[in-house]
Structures are given as structure tokens and as C-alpha cells.
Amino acid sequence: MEIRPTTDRDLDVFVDTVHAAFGRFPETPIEGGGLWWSALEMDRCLLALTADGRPVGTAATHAFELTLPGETLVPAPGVTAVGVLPSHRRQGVLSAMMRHQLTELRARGEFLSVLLASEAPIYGRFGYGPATYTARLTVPRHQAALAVPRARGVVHAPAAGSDQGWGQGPDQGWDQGSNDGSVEVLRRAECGEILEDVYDRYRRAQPGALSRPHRWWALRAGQPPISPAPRYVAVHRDADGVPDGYASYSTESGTLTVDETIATDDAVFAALARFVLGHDLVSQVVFQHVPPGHPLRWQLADFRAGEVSGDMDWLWVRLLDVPRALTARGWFLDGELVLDIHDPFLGEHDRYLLTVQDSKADCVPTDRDPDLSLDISDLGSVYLGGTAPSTLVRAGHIRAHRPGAATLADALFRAERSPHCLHWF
């Protein structure tokens, strides 16, 4: 067998390749773009060979930038369009793609990768870990009233005539702070290059998001609302008039779904969920890709209006050079470790001395003995601060060898707030 890059004059034999993995058919291309595929960079994809040169596997990486937690923004290659062809699978064809791509993209000096895993079991094995976790919680329109924030007091309701307010529901007046915005009704056609900013300056902030490329957006690939998918568009401004937050929706039967609300702050968040929940004839309000821990469900009046479904992984994480993943990111407590790291498919096992001292880590191999022993896996999930290393304890996964070291591990490994990424590829 055979694994090589590709070039342009391959795209075709490469989407056929992929799709007939996951026994598909490619879609019929629309003018301008709008295809998954079409954001592909050739020169990051490779194909499986047989002896007699029939392609049976397939596998690609984006140029993304992450941000990792102290609004770090490091280069995470994307991890996609990763298949075999059923006549070929469990004959080591994947394990030797994802060998290569591996070595690939540390001979290019990457020192982590991420994907989104069409199934959990599969990438484990690879050094992936789930690192970021996103639900999404169903609103019943006549349980969609937001009760008055005790810590803020009370905003009352606008004038009669007044275009202040945010829409139609029970408690109409009240903004969570945002009283000086306001909120239009675009077209997705419209407002191309206001999500693309908007969408910008929030994952630069946001530990966990992923980039959007420039061409996603021009080549419109992807999901709504990069796709060309028809799509209203709720926009935030701030008093100023700029842009700031976004609410991309549609409806049907009676159902609003949101597919992604982007704000740059909680109150502009508030402020689009109020005026989605207002929506007329409607009967519920979706909420797509909800980050753990939001405030969304506190802001309800009724607590159990909300209903949380749909709890999953999303954005995986390898890491492929220890000492530079740990050092690139940003700590919030001092303290040190010595982590015991076990990386199986790649067959390496090292040990660490991870010193935090003023926001900033030091990681050096040692012989000391370990507070920590994991899998390089069980790192990548914790390495964005998503998942506590005392949770992976707990599972077994991570084992402690000294008591107090799995909660100094969950107070070093924090984030500044929960790690969440959007982004589909």
C-alpha cells in the first residue's frame, strides 16, 4: 500500500473516495461554492494506494488557529475527510494514514491536532481526547419568559412607542444591560462580512473556538451559516451602532432553531436569546451548541423550561510535542506537576516536570517520581481545561500517586471559562 499527498488534478478521485467510505454520493455543486469540500486544501490531503494504484482511503487536515485558554492563538491543524472503503477496513489501512499524517505534521512543526470524531471509539486509539462538549437545550415558547437579574437590578420597560424593546414575550423591557443595542433582521446573503467579523473577534477570545478561514466564507463550505443555506439572521449592534453579536436561525413546524449565536459578551448573548424567544408562531425555540455551564438556563424564569439533550463531544485533541503544548498555553495558578505520559501508537513514554509560575509554564523531562501517570489522550482532554484530570481519576484513565494531586491537576489545568468550539469541518 500506498499513502501520498495529493495535487488539485486529484480532487475529484478524493471526493469520490471519501464519499464511497461513507456510502454517499457527492452533491450536485451550485454555483459559487457551498459544498463541505470545496474549502480543501489539496496539498494537506493524502490517499491510500493498493499495489495496483486504486485509491481506498483518504485523509485531510484545514489550517486552523486555536485559541487556547490566556487567548493563546496557536496553528491546530483540522483533522477531516478521514475514510476507508468497506472492502478495505480492519486491514490497517486507517491505522497507517493516521501513522502518517501524524509524522506528517510534526516533520511541518506542528505540536497539535484536532478533529471532530464521526465515532468516539475510533480516535482514542489514535492519541485524540475529547476536549471540548457542547448540548442543546429546547426552550417551549410560552415557558420563555427571562426572570429580572437580582444582581442588576431592574430595567424597566420602555415607553410607549418606543423601538427599545426586544420583542413580544411576558417580560418585554428588560435587556440584561444591553438597553443601549439593538437587534436587526438581515438576510444570511446580507450580512456576509458582519458574521465573518463578528465571528472573528469572538474566537480570538474564546478558548476552544477554531478560526474560520477567509475562503470557508467566500467558498461558503461548511454549515449554516457559512453554507448558502437560507437562513435569517439576528444581528446585535452595540450603542454605536457596531456589529457585536449574532443569532443565525430558521423555522419549520412550529420550531425556531438557532444554529449558532455568537456574541462577544453575556449580555449581548441575553439579548439574542430574548429576541429569538419572542419569535411569533412558534412553539419551541432550539438552541444548537450550547457550551457546558452557560448561564442560559438561569436567565429562564422557569428553571425546567429549559431542556438540556443532545450532550456530546465535539472538538478532539492530540498533542504531538508535550513541552511546546503546555508552555504555549496560558495558566491561572501557580504550582508543579511531574507528569508520567504514555503515548502507545506513537510508542513513546516520557515524563515531565511542568512548572506554572506567573501565568507562564515551564516543561522539562525528569526522573522524578510521577504525581500524575496518562495517556497522551487523557492529556488532550484536559489540556484545554474542558475535562477536570480528577473526572479521568475517577474513570480510571489517569492514575494519582500521591493524594492532593489530582485537585492541584484540576486547579492548574482550569481555563478562564469552559472551552467551546463551533466550528463544523
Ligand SMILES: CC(C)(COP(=O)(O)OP(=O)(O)OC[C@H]1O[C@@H](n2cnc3c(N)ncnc32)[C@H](O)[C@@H]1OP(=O)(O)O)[C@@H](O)C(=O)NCCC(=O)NCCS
The other form holds:
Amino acid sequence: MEIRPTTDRDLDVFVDTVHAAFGRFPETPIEGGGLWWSALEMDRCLLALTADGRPVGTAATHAFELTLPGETLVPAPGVTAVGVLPSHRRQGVLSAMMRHQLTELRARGEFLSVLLASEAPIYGRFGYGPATYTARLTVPRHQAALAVPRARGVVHAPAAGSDQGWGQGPDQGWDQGSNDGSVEVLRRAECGEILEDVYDRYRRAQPGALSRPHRWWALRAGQPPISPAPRYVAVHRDADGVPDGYASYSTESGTLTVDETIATDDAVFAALARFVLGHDLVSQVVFQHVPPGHPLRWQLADFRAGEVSGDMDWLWVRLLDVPRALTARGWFLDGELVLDIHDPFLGEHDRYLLTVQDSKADCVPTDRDPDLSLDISDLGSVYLGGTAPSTLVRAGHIRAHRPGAATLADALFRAERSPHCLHWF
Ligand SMILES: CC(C)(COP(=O)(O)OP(=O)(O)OC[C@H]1O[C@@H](n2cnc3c(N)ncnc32)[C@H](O)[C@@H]1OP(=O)(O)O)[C@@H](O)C(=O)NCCC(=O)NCCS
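Next up, can you give the form predicted together with the ligand of this protein, since the form predicted alone came first?
After this comes the whole thing, all chains and molecules, with the earlier chain placed first.
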């Protein structure tokens, strides 16, 4: 078997092969996935070929930027279009492509890579660990009242089902004292530039978020609201009329589904949530992509009004250069830990002293006794602060060598807020 990089001339065969691996047809756009393949960069794709030249496997990366804790933006190849023809599975084709890809990424100087997994058991063996999580929150409209925020001196609690209607109107209710913005409903086709700009401002401050390169918006490659699927978009503007949030949504059979609510601060999020929860002629509102610990559940007057479902992993992280990765992210507490790290797929075993002082990290090889022994996939899971090291100790994956090591690791690795990614690729 040969694994080779592709060129523009391979686009059709690449797209055909990955569709065949997923049992789909290129001429039928994947529901919710739109024209995903139009964003492929053919100098970042791999084809696996049999000895007689037949393509049997595919893998690619997108050039994204990832926001680390501390609002640090770093390059993050996003692994995608991974597939092996049903006739050639369980013969090591994916393993060979993963080895080729990781070696190539390292040679290019990347220190981490990320992906979304179609099935959870696939990628751990290659050193990836789940690092961000997501869920759906369903709120019946008759229970949609928002609570009065105790800390903000709010003067008015919005009623469930209040009618905002179409067109512009001042925000009433949530944090009336400080948020006198407005919400306007536009069609998706009218507001692409607004979405692109607001998303970009949002993702720079959100740990775990990925950039959405301009070509994705221009080509409408991806899930709504990037894709050409018809959508309404509630655009929130600040008091000066500058867009600072949006909720992309559609309604069907009495359910209003919000693809994503993007807000540059929590008050804007609440204003958008209040807007969609007040929509007439729907019996429930489904918020896609609400991360664990999101304030929305607390903002509902009835804490049980929101039903959480579809709780799952989203972004998986693979570290390729531990010292560079650990010194790149922001840290919020001083301390030191000795990490003994196994990387079975790449056949590596290293021990590092991680020292954080004045919020700056240093990470150097050491022969000191370890505080924690862990697999590279576990380090990927805790890296963005979305998985507590102590959870993985309790699960039997990470070994803590002294009392207090897991508690210190929890405090050290925590991010300024729960990491979250909602970009699909
Ligand atoms: C997932 C997929 C790419 C795996 O390719 P493959 O060539 O069969 O994988 P390999 O032969 O290299 O498998 C390596 C190991 O992973 C395991 N593995 C692979 N796919 C697995 C899966 N879906 N579930 C559980 N284990 C899996 C294999 O059993 C093997 O284990 P072993 O080393 O203990 O024998 C292939 O099944 C596929 O194309 N599936 C449909 C499309 C898809 O889901 N792509 C992933 C998108 S994120």
C-alpha cells in the first residue's frame, strides 16, 4: 500500500473515495453538512492506494487556529475526511495514514492536531483524547421564563412568550441596566459578513474554539449557518448599532432549533436566548451546542425547564510536542508538576517538569519522581481545561503518585472558562 499527498487533480477521486467510505454520494449533499468538501485544501490531503493504484483510504487536514486558555491563538491542523473503503477495513489502512499524517505534521512544525470523531473508539489509540464537550438544551416554551439576575440590578423580568416579532426593537429585560442593544431578524443570505465578523470576535476569546477561515464562509462549506440551508438569523447589536451576537435558527413542526448562539458576552447571549424563547407559534426551543456549565440553565427561572440531551465529546486533541504545547497556553495559578508521559503510538516515553510561575509555564525534561503518569491522549483531554485530571485518575487512566497531585493538576489545568468548540468539519 502507498500513501501519497494529493494535488488539485485528485479532488474528484478523493471526494468519491471519502463518500464511498461513509456510504454516501457526492451528488447528494450530506444533510447538515452542506458542501463540506469545497473547503478541502488539496495540498493537505492524503490518499491510500493499493499496490495496483486503486484508492482505498483518505485523510486530510484543514488549517485552523485554535484558541487556548489565556486567549492564545495557535495553529491547529483539523483532521478530516478520514475514511477507508468498506472492502479494505481492519487491515491497518487508517493506522498507516495516521502515522504518515502525524509524522508529516510534526515535520511541518505543528505541536498539536485536533479532530471530531465519528465514533469514540477510533482515535484514542492514535493519541487523541476528547477535550471539549457539547449538548443540546431543550426548553418547552411554557417554561421559558428567564430568571431575574440577582447581581445585575435588573429592573424587569421578561415574560415567557413575550412577542418580539419582526424588525428592530430594544432589548427588554435581561440586564436592562447595561444592555440597551437591539435584535433584528435577517435571512441568512443577507448577513454572511456579519456572521463571519461576529464569529471571529467570539472565537478569539473562547478557549477550545476554532477559526472559520474566510473560504468556509465564501464557499458556504459546512453546517448551518455557514451552509446554504435557509435560516433566519437574530442579529444582536450593541447600543451603537455594532453587531455583537447572533442566533441562527429554523422552525419546523412546532420546534424552533437554534443551530448556534454566538455572543461576545454573556448579556448578549441572554438577550438572544430571550429572543428565541419568546418566538410565537412554537412549543419548544432546542439550543444546539450548549457546553457543560453554560450559564443558560441558570438563566431559566425554572432550573428544570431545560432538558439536556445529546451530551457528547466534540473536539479531540493530540499533542505532538509537549513542551511547546504546555508553554503555549495560558495558566492561572502557580505550581509545579512532574508528568511522566507515554505515547505508545509514536513509541515515545518522556518525563517533564512543568513549572508555572507568574502565569508563565516552563516545561523541561527531568528525572525527578513523577507526580502523574499519563498517556498522551489523557494529556490531550486535560490540555484545554475541559476535563479534570482527577476525573481521569478516578477512571483509572491517569496514575497519581502522591496525595494532592490530582487536586493540584485540576487547579493548574483549569481554563478561565469551560472550553467549547462548535465548528463542524
Ligand atoms: C474508521 C475507519 C477509518 C477505520 O479504518 P481501518 O483501516 O479499518 O482502521 P485500522 O485497520 O487501521 O484499525 C486500527 C485499529 O482500530 C480499530 N478500529 C478501527 N475502526 C474502528 C471503529 N470504528 N470502532 C472500533 N475500533 C476501530 C481496529 O479494530 C484496529 O484495532 P487493532 O489494532 O486492535 O486491531 C473505517 O472503519 C471507516 O472508514 N469508517 C467509516 C467512516 C468513518 O467513520 N471515518 C472516521 C471519520 S472521523
